[in-house]
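Only one chain is given next, in C-alpha cells, and it is the form predicted alone.
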Amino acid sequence: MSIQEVYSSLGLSDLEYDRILELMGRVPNYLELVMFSVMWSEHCGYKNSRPLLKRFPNKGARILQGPGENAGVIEVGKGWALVFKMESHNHPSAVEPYEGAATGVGGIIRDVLAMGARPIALLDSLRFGPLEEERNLYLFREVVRGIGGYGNAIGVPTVGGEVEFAAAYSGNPLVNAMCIGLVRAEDFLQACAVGEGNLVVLFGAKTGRDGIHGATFASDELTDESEKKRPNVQVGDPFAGKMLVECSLDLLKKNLLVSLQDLGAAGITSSASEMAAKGGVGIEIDIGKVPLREMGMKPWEIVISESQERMLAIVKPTDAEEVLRVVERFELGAAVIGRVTGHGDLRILHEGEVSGSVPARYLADAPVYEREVVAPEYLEEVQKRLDLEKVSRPQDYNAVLLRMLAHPNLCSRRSIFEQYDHQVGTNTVILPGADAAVIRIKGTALGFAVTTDCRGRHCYLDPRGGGVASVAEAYRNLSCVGAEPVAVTDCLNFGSPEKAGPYYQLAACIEGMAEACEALGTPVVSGNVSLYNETEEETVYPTPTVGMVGVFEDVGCRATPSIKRGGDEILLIGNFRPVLGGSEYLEIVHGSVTGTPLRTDLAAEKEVYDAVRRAISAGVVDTAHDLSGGGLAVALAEMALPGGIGVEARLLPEGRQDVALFGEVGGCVLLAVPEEKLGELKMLLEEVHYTRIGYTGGNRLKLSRLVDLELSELGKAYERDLFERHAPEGGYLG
C-alpha cells in the first residue's frame, strides 16, 4: 500500500498531509499519522466551523466558563453553578441505536463530570424519518431504549427533549444529548495539565478495541458501508459509569486530582494532547501500563480506543497512591500511565522504546477551511410565497384537529418519558410534558429549568430565520415556566461543508442564532459540531439545536401548560399573526413543505417572554403556554387535555379561519389567568398587548363554530403510542 493509500484511507486528504510533512520535517510512522487522523478528523478538530462559529457571543452577567472547555458553566446564586453541554452521537446510532444512544449519554456525563460537577440531569434532542418505515421505526425504539437504559441505571434522570419526524432524516438519525450538572462555584474545574513530574492516571474500565476511529468514522457520510463499521461504535456500561461518576467525586473532594478529563472521542489521543496543549507542556503515555480488556492491541490501538467509562487524571506523585487506593474501593481499574513533561509532545511509549512523538499543539490545532457562502437554488423555489387560494380549507375542522394532535410530530410524548426515570434524584419539580424541565437545588429557594429546541423545517426553508426561531422558542419555553433565560449550549447538526448547500445552512443558521442570542442575552458557552449527516441520496434538514439554561431565584414561582380551574379568563399575549408557510399543518394536511416561514421580531418577543415572566414570579400566573407548532387550537388543547378541564374560545383575526386556527406565529403566549387577577396581571403587562379570548371550564374544547369536541375524543387522538405500527384507531393519520 502508497503512502497516499494509507493516510486516504484514514480519512486524510492530500493537503492535509502535506501540512503534516511540513510541520514535522519529516515522514510521521503509521502510529503519528493515526494520531493527526483522527484529532485532524471533522468530529475532533471542527475544520469548517471553527470561523463560523467565532460569530457566537460568549460573555454575560452570569458566565463564569464560556467555550473551550468540556463544558459551560454559569452562576445559580448562593455560590452554586451550573456545567452543561450538548453533543450528538448520530451515526452511532445509524448503525448500532441502542449502543449509540447510550455511549452518547455516557460521554455527555462524563463531559460534566470532568468539570467537577455531579451530572443532575439529561435531556435528548432526536431525529427520525416518518415512523411507517420499519427501519426508521426500529431506530427510533431502540435509540430510546439506549437513552433510557444509560440514563437509568446510571442514575441521572431524563427530565426533557423533543422528537420530530421526516422523510430528510431517514437515512441518518440524530441524536443529541444534553447533561447539566450541578458544583460549587469555586470548585469546576479546567482541563488543563500543568506541573512537570506530576503523574497521568487513566482509571474506570478497561481498554479495548471498541469504538476504534469512532472519530473519522463520525466525519463522514453514512453509506451502504456504514454497516460494516459497527465496531466503530462503543459499548457502554451503566453501573461502571456510576462507580465512575461517584469515584471521581470522592477523588475531587479528597483534592487529589490536580487536573480530569473524560476520553471520549479519539481516546487518549484526544484527551492527553488537548490537555497537554492547554497547559503548554508535555505528556508521555507508556502504553504498556494502560490496563487492557484484550490482548493483543497494538499500539496506534490503544491511543485511538474509544472504550467507555474512563477518566484521565493529573495527579501530583504524593498522591498518586492514594488515588489508586481510592479507585480500586470503587472497583474500578487505575494506572499510573504516564507523567507530564516539559518537551510539549504527546510522547507515546512502548516497551521502552518512542514509539511516536508529535507536538501537543499540532495535535490540538487541525487545519481550517473556510469556504464561500453561497445561497443554494433550493432556497427560491421553496420560499415562493404561499398562494393561499391553491391551499383548499377544511371541510371539518373537528377531522383536521384530530388528525394533527394524532401525528408523531404533534402527539403526547408519554409513550417515550415514561421509559426514563425522569424522578431519580427528587429534584424534578416540572415533570416532562411541560414547555421546559423545572430542577430545584436541595437546600435553597433556587432552581433552574432547561429546554431543548430546534426548527428543522423552518431552517430548511430559510436557515437565517431558522436559526434565530430556534433560539427563541427555547428563551419562550423556559419564559413559560417563569425561569430567567442565561444561556446557551448548541449541537449544530449539518450535512457535507464541502457541499455548497449545506455549508450555507450552517453558516447562516449560525448567523442567525448569534443574532439572537445577543438580541436575548443568551451567549453562547458551549457546545458541539455534527457535519456530513446525510446519505447517499438525502441529506438532513439543517437542525441546530439549542440547549436553554435559565435560573429562578425562587423555583416555587412557576407556571405549567395544564389549565387548573375552571372559570379561568384565557389571554393571547402578544401580536397574533399566524402564517401557513413551513407550518405542521401545511405539511401533515396538505402535504407540502413550502412557503416563507413566520418572521422573528426579536425585540417584540423579548417584551412578551419578560412580561410573562414577571408576571409569573409575582405569582400572578400559574399556567402559561407557548404557541408553537399546530398553532392556537394544538396549543389550546394541550393546554385542556393533562387537567381535563375544557376551553371555550373565539377566534381572533378576519380571514382564512385555518389559518387562525392552525397557522404558525413566534412571540405569542397562552394565559390561563383567575378574573380576580386581571387587574394586577395588566400591570405587569406593562404595555405588551394581549387579547381575552375565552375561558376555561366544561369538558370541551370548543372554538368559534368550527371546533367542538370532548376532551376524551381529543385525548384519544393525542395520546397515541408512538411505538405502535400503525395509526391510532379512527384513522387520524389518514
Second form
Amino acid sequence: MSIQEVYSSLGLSDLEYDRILELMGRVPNYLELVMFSVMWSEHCGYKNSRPLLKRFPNKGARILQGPGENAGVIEVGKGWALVFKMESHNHPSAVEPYEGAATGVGGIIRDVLAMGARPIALLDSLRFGPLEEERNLYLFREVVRGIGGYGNAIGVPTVGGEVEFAAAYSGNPLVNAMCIGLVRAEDFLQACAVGEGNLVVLFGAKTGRDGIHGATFASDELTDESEKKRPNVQVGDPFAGKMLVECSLDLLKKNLLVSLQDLGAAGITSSASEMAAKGGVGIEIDIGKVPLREMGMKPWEIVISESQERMLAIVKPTDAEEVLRVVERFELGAAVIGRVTGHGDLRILHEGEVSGSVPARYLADAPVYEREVVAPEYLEEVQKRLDLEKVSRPQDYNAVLLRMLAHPNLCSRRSIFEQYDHQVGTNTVILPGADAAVIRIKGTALGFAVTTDCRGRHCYLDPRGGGVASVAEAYRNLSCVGAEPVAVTDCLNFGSPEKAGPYYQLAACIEGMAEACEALGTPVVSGNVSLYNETEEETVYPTPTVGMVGVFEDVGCRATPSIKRGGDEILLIGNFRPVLGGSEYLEIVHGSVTGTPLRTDLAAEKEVYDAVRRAISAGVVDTAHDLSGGGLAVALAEMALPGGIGVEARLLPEGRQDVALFGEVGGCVLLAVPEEKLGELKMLLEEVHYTRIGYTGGNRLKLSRLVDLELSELGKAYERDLFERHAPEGGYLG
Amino acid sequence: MRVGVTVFPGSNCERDALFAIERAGALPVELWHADGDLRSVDAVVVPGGFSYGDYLRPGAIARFSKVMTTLEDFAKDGGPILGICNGFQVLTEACLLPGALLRNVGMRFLCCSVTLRVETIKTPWTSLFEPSDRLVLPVAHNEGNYFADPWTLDELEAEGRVVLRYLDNPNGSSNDIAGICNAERNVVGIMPHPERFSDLTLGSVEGLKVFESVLSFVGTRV
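Previous: the form predicted alone; requested now: the form predicted in complex with the partner chain:
Below is the whole assembly, all chains and molecules, this chain first.
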C-alpha cells in the first residue's frame, strides 16, 4: 500500500497529510498517522465548524465555564453549579440503534462526570423517518430501548426531550443526548494535566477493539457500506458506568485526583492529548500497562479504542496506591499507564521503545476549513411554492384536529417517557410531558428547568429564521414553567459541509442562533457538531438542537400546561399573528413542506416571556403553555387533556379560520387564571399585549363554532402508543 | 432509631431511600454490601436499582453478597425488612419471600404512577395505614410481574399476606399483587417506590407513611 493509500484510508486528505509532514518535519509512522487521523476528524477536530462557532456568545453573569471543556458550567446560587452538555450519537444509532443510543447516554454522562459533577438528569432529542416504514419504526423502538436501558440502570433520570418524524431522517436518525450534573461551584474540574512526574491512571472497564475508528466513522456519510461498520459501534455496560460514576465521585471527595478526563471518541489519544495540550505538558503512555480485554491488540488499536466506561486521571505519585484501592472497592480495574512529562509530546511507549511521539498541541490543532457561504437554490423555491389560495379549507374542523393530535409529531409522548425512569433521584418536580422538566436541588428552595428544542423543518425552509426560532422556543418553554433561562448547550446536526447546501444551512442556522442567544441573554456554554448526516438519497433537515437550562430562586413557584380548575379565564399573551408556512398543519393535513415560516421578533417575544415568568414567580399563575407546533387548537387540547377539564374559547382574527386554529406563531403563551387574580396579573404583564379568549370548565373542547369535541375523544386520538404499527397513510387510527 | 439501607454495586435508589428515612424522622445508615455488619440498625430497606446490572436475573447475584447472610439472621430474629423494586427481587431470589418477578407483560420498562390498595396493616411497614386505604405510588421496573405457583398464591391470600394490590394492574402480576410479606410478616417486598412520594415538593407524601410505620412499629416493640 502506498503512503497515500494509507492516509486516505484513515480519512486524511492530501492537504492534511502535507500539513502533518510540515508540522512534524519528518514522515510520521503509522501509529502517529492514526492519532492524527482521529484527532483531525470532524468529530474531534471541528474542522469545518470552528470558525462558525466563534459567532456564539459565551459570556454571562452566571457563566462559570464556557466552551472548551468537557461541559459548560453555570451558577445556580447557594454555592451550587450546574454542568451540562449535549452530544450526538447519530451514526452509531443508524447501524446499531440499541447500543448506539445507550453509549450516547453513557458518553454524555461521563462528560459531565469529568467536570467533577454528579449527573442528575438526562434528556434526548430524537429524529426519525416516518414510522410507516418498518426500518424507521425499528430504529425508533431500539433507540428508545437503548436510552432506557442505559439511563434506567445507571440511575440518572431521563426527564425530558423531544422527538420528531420526517422523511429527511429516514436512514439517518438523529440521537442527541444531554446530561446535567450538579456540583459545588468551587469544586468543578478542568481536564488539564499538570505537574511533571504526576501519574496517569486509567480506570474502569478494560480496553478492547470496540469502537475503533468511531470518530472517523462519525465524520463520514452513511452508505450501504455503513452496515459493515457495525463493529465500529461501541457496546455499553451501564453497570460498569454506574460504578465508574460512584468511584469517580468518591475519588474526588477524598481529594485524590489532580485532574479527570473521560474517554470518548478517539479514546486514550484524545483524552491524553487534550489534557496535555491544555496543561502545556507532555504525557507518556506505556501501552503495555493498559489492561486489555482481548489478545493481540496492536498499539495503534489500543490508543484509539473507544471502549466504554473508562476514565483517565492525573494523580500525585503519593496518592496512586490509595487511588487503586478505592477503585478496587468499586470492583473496577485500574492501572498506572503513564506519567506527565515536560516534553510536550503525547508519547506512546511499547516494550521500552518509543512507538510514536507527537506534540500534543499539533493533535489538538486540526486544520480549519472556511468555505464560501452561498444560499442554495431550493430555498427560494420552497418558500415561494406556498399559495394559500390553493390550500383547501377544512370541511370538518373536528376531524382535522383529531388527525393532527394523533400524528406522531404532535401526539402524547407517554409511550416513550414511560420507558424511562424519570423519577430516580427524587428530584423531578415537573415530570415529562410539560413544556420543560423541572428539577429541585435538595436542601434548598432552588431548582432548574431544562428543555431541548429544534425546529428542523423551519430550519430547512429558512435556516437563519429557524435558528432564531429554535432558541426562542427553548427560552419560551423555560419561561412557561417559570424558570429564568440562563445558558445553552447545542448539538448541530447537518449534512456534509463539503456541499454548498448543508454548509450554508450550518452557517445560517448558527447565525440565527447566535443572534437569538445574544438578544435573549443566553450564551452558549458547550456543544457538539455532527456533520455528514446524510445517506446516498437524502440529507437530514438542518437540525441545530438547542438544550437550554434555566434556574428558579424558588422552585415552589412554577407552572404546568395542565388546567387545574374550572372557571379560570384563558388569556392569550402576545401578538397573535399565525402563519401556515412550514406549519405542522400544512404538512400533516396538506402534505406540503413549503412557505415562509413564522418570523421571530426577539425583543417583543422576550417581553412576553419575561412577563409570563414574572406572573409565575409571583405565584399568580400556575397554568401556562406555549403556542407551538399545531397552533392554538392543539395547544388548548394539550392544556385540557391532562386534567380532564374542558375549554370554551372563541377565536379572534378575521380571515381564514384554519390559519387561526392551526397556524403557527412565535411569542405567544396561553395562561389560565382564576378571575380574582386577573387584576394582579394585569399589573404584572405591564405593557404586554393580551387577549381574553375563553374559560375553562366542562368536559369538551369548544372553539368558536368550528370545534366541539368531548375530551375523551380527543384523548383517544392523542394518547396513542407510538410503537404500535402505523397506518400506511399516517392517518388517524381511532 | 436507626434504619439501614443496603448498597449493592448497581443499586441506584439507595440515596432516595436514605433521604426518605431521614424525612420520616429516623437516622439513615448505609450498609455496604461487602460488610457483614448491620451497624445496629432497627430496620433495613433493600432499595431499588439494578444490583449487579440485573445481569443473569434481577437480584440473582446480589443475594450472594455478604450483607445478605447477615440480613437472613436479622430476618430470623424478627427484624423488619422492606425490599423495594429491585430489593423485592433480591428478597425473592434470597428466598426470604416466595415467588418471583417476571418481565412485565408489555415487555417494556414502565415508569408511571399506580393506584394501590393496602391489603393488610399487619406488617411493620403498613402499620399506620387503615385497611383498604387507597394510595398512589410510582413504579419503575422491567420485571415487576409477580408470579408464584397456585398453592403459594392461595396461601398468601388465605394468610392475608398480600400487602399491596394494584387497582389497575400495570405489569400482569398474578392476583394483581404489588407487594407481599413472609409468614412471620416482618419481611415485606413491594414493587412501588414509597420513597419517591415522601416529599410535598414532588407532589405527594403518601409513601412517607411506609417509613413512619416502621418507626412506630419499632418504637412500640422496644
